[in-house]
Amino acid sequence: MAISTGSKIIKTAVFISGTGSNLKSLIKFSKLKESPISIDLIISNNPKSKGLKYANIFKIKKKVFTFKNMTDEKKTLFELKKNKIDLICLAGFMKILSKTFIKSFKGNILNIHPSFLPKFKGLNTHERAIKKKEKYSGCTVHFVNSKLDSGKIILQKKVKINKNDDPKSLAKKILIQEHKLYPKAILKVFSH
């Protein structure tokens, strides 16, 4: 499933829509000696995405495509090819990629999802977990396939839901774990 890398650094594109906190943690991770990735491209569907500032701070190429139509997907694929990208990391990317896009990228797409999959696929995971009176939620890094949040799971981390947690406090707790889990999952997939 994963690309075999030998010892070459994996050129990576990170797709974001929001604040880019997972992007920031992946950039920090990419600078470590044991990291198998380099982040060469940041793509966002949201021109107002706060995370785009990391492109300037860390001098990484960035592109904005709205993904409102297939043309944007084609342009994105062209951009990925042009930059010789081997891996895509979705980090809070709020658009669903088409089957064609996923196929043309041959499955080398990872995603981090803020729930303990297979529970609570899709949006509003924290509200739903609290409403269902779950004892735990968490986060999951998985391969992306054509079904929403259903690809092969790489790593997961459970997070306890306290009685006084609301969606905001739970999101905060889970995000801390996401920042640790994503790099670990990448190391697991690409450990030499």
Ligand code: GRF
Contents of the next structure:
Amino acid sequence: MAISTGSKIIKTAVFISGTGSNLKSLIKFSKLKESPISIDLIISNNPKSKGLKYANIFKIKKKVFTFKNMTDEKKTLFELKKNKIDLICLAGFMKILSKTFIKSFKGNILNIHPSFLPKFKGLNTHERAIKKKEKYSGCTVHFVNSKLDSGKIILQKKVKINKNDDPKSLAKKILIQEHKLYPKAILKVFSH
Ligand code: GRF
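With the form predicted alone in hand, show me what the form predicted in complex with the named molecule looks like.
Every chain and every other molecule in the complex is listed next, the one we just looked at coming first.
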């Protein structure tokens, strides 16, 4: 699965909607010597997204589009082109991208999902995992295709669900693993 990139740094855009803790971990990773990516653009569909502060802190270009209509996808594609972006990392991005958008980016879109896929695709993963009395949940980094949370899996990490876990405590435990998993998955896909 490893894609050789030679010594070329992969220009990456991270798409967010909320807190942006995965964005922060990806930015930190991108600054390491072994990282094959640089983060050159942050896109959010939510002007109130807390994660947008990392654009200022780390001096990264940011753009906000609501994605309420197709024009916003077109504007996004234009920005991606303008900034010569090769890879998109979705990180807590709560909008579903159209088939056309995904196709036009030729499979170079990754996503992180807070469950051990194929279990619990979609929203409210932690609530559902606890309700179903699962022993484990976890997180998954996968390629994005036109079906929700269904693209080829790159890496996964299991996280134990304890008897006293609630959705909040489980989300917290899984998020810690997400921050490690996303960089690892990128290293797995793109080797120098
Ligand atoms: C993460 O759990 C991610 O997997 C999910 O939404 C959360 C986003 O967290 N899709 P953050 O914005 O990266 O802090």
